[in-house]
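Okay, so here's just one chain, in structure tokens, the form predicted alone.
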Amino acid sequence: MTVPIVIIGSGLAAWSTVRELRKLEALSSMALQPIILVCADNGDFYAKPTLSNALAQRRTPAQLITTPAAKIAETQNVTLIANTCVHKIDAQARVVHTDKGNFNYDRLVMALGASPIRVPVAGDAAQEVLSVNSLTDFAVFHAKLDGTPKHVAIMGAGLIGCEFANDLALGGHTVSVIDPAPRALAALIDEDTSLALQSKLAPLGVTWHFGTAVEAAQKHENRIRLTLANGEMLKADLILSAVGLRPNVQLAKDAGLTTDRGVVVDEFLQTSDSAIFALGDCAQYGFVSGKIQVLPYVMPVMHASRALASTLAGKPTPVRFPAMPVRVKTPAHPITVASPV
């Protein structure tokens, strides 16, 4: 019996790799390689970028699903092991240990994604701070908004923070954005563009609080009272943290793989173990422009998945990243940022 390819994850990186491999197999009349896909959620396929522009479009969490898990697994001839926690990877024995059994692999693909960075906040409402990094997260956030106007405080004026600010404002909510930086998207765009974005969002109900951060969140009269580092006080109904993502590397690290900010891979997306590959938000591309980079964007995932599929199909193919501009989904003032590589 052929030992399968095992993929851990169910996001764009995981399902795109499956789809690209199946395309190559069909074009070359190859026999289908068995694939087991193990994921912590139910495996439904959706476009993650839609999470930060769904509110203005009045789209529910269910409406963001483009292909249900059962359908994509059947179509792509994949054994889906959903709602499953991976406890350990035994790289020497080539076994993935999960709470639903152990799975041998011929090759392993780590599409582990990244998790929201949580900054410390004092106070009895600290646990009320939300993050939206998955469809499940969005469903929780959507339910708390409850279709009624709210005042939402957003921690972070980066790409995701600004996208949510625009989307919430268009959805009828009032927004306060708090960031230690001096302006919006400070790490990505120039000052004039930042000021233009801020001026376009302000009339929609977005206020900006720069050069400070949330120190404490206290429950107060069915709302949340925020104390900022500069002494300012704000009241909000919800707090959304959008301060960035941290690649999920613990599984790889525990398996003895080389990790840094992410799981370090070469141009073939191969880790320090020849049978294990990584791509997407968890991967760290040490060969890009002579710099070590994590590329948490859609286009790098698409290019990486095509190259990896070719390698898995028996034709080792290095990934080559072309110019890949990043579009900031702020319809009040659309912005395209230069390629991250």
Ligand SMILES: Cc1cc2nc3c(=O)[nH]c(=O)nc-3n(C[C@H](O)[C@H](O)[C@H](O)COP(=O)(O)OP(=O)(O)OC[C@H]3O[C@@H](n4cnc5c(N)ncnc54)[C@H](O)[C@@H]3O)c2cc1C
The other form holds:
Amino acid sequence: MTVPIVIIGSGLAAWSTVRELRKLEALSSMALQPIILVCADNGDFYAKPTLSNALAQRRTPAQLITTPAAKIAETQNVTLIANTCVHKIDAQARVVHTDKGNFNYDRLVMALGASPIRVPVAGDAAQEVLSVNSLTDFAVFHAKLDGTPKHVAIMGAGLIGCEFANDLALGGHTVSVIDPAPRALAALIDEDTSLALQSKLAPLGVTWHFGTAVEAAQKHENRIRLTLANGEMLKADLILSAVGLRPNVQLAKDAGLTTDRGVVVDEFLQTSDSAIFALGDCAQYGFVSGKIQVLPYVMPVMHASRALASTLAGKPTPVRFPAMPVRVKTPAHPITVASPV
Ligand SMILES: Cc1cc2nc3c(=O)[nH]c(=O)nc-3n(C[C@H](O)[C@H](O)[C@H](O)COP(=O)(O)OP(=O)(O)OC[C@H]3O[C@@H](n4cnc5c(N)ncnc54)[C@H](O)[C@@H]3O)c2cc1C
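For the form predicted together with this ligand instead of the form predicted alone, what are the coordinates?
Whole complex next, starting from this chain.
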């Protein structure tokens, strides 16, 4: 029996690789390669960028699913092992170990994504700090918003923090954004553009707290009392942390693969093991611009998945990233950030 390609993950990187590979196989009338896709979540396909503009559109978490897992697995001819965590990769034996058994692979694709960075917050409400990096996270956040106006404190005035601030405001909530930086999107745009964004969001109910951070969160009369590093006190119903993501590298590291900020890959998306590939938010494209490049955006995933599919189909193909501007989804003041590459 042919040993399958195993893909870990069911986000954009994983499903795009599957789709691109199946397209190539159909075009060249190749036999379908067996694929096993193992993912910690349920495998439903959704566009992650919609998580930060769903509230204004009154879309529920269920409405964000574009293709249910069973449907995509059937149409793409994939064996889906959902709700299953891979806890070890034996690179020598070419086996992945999961909580539902072990799977041999011919080639392995790591599409593991990244995890929200947690900054330390003191106080008895620290455990209530939420982050949204998956549909499941969004469902939790959406349920807590409860359809009634809330005051949400957002830690982080970066891309995700600003998008959620705009979306929450349009969804009828008030927002406080707290960031140690001096202005919104400070790492990405010039001062004038930051000031324009801030002034467009303020009348919608967004208050900005720059040059400070959340030190403590205490439960207080069914709400949360925040103490900021500058001594200011705020009251909120929910706290959303949007301070950044860290690529999921532990599995790769434990398997002896080269990792740095992400799982290091070459232009063929190949890791330091010739049978293992990585792409998406977990990957570090060491060959781009000669510096460390973690590219946690949609366009790099699309380009990488096309190249990788071609390689998996038997034609080794390097990925070439063109200019890839990122659109910040802040309808109060839409911004396009120059290519991260
Ligand atoms: C709110 C939000 C808005 C965004 N908006 C934009 C935008 O407007 N434009 C843009 O370009 N980018 C945007 N992005 C970024 C973009 O969505 C991501 O770069 C992209 O979706 C990453 O896809 P991925 O497949 O690499 O990772 P993920 O979607 O995170 O998938 C990772 C998968 O790996 C699985 N997994 C992890 N570890 C294991 C394990 N041990 N065993 C089994 N499975 C495992 C997970 O369950 C998951 O299925 C946004 C991101 C967020 C959070």
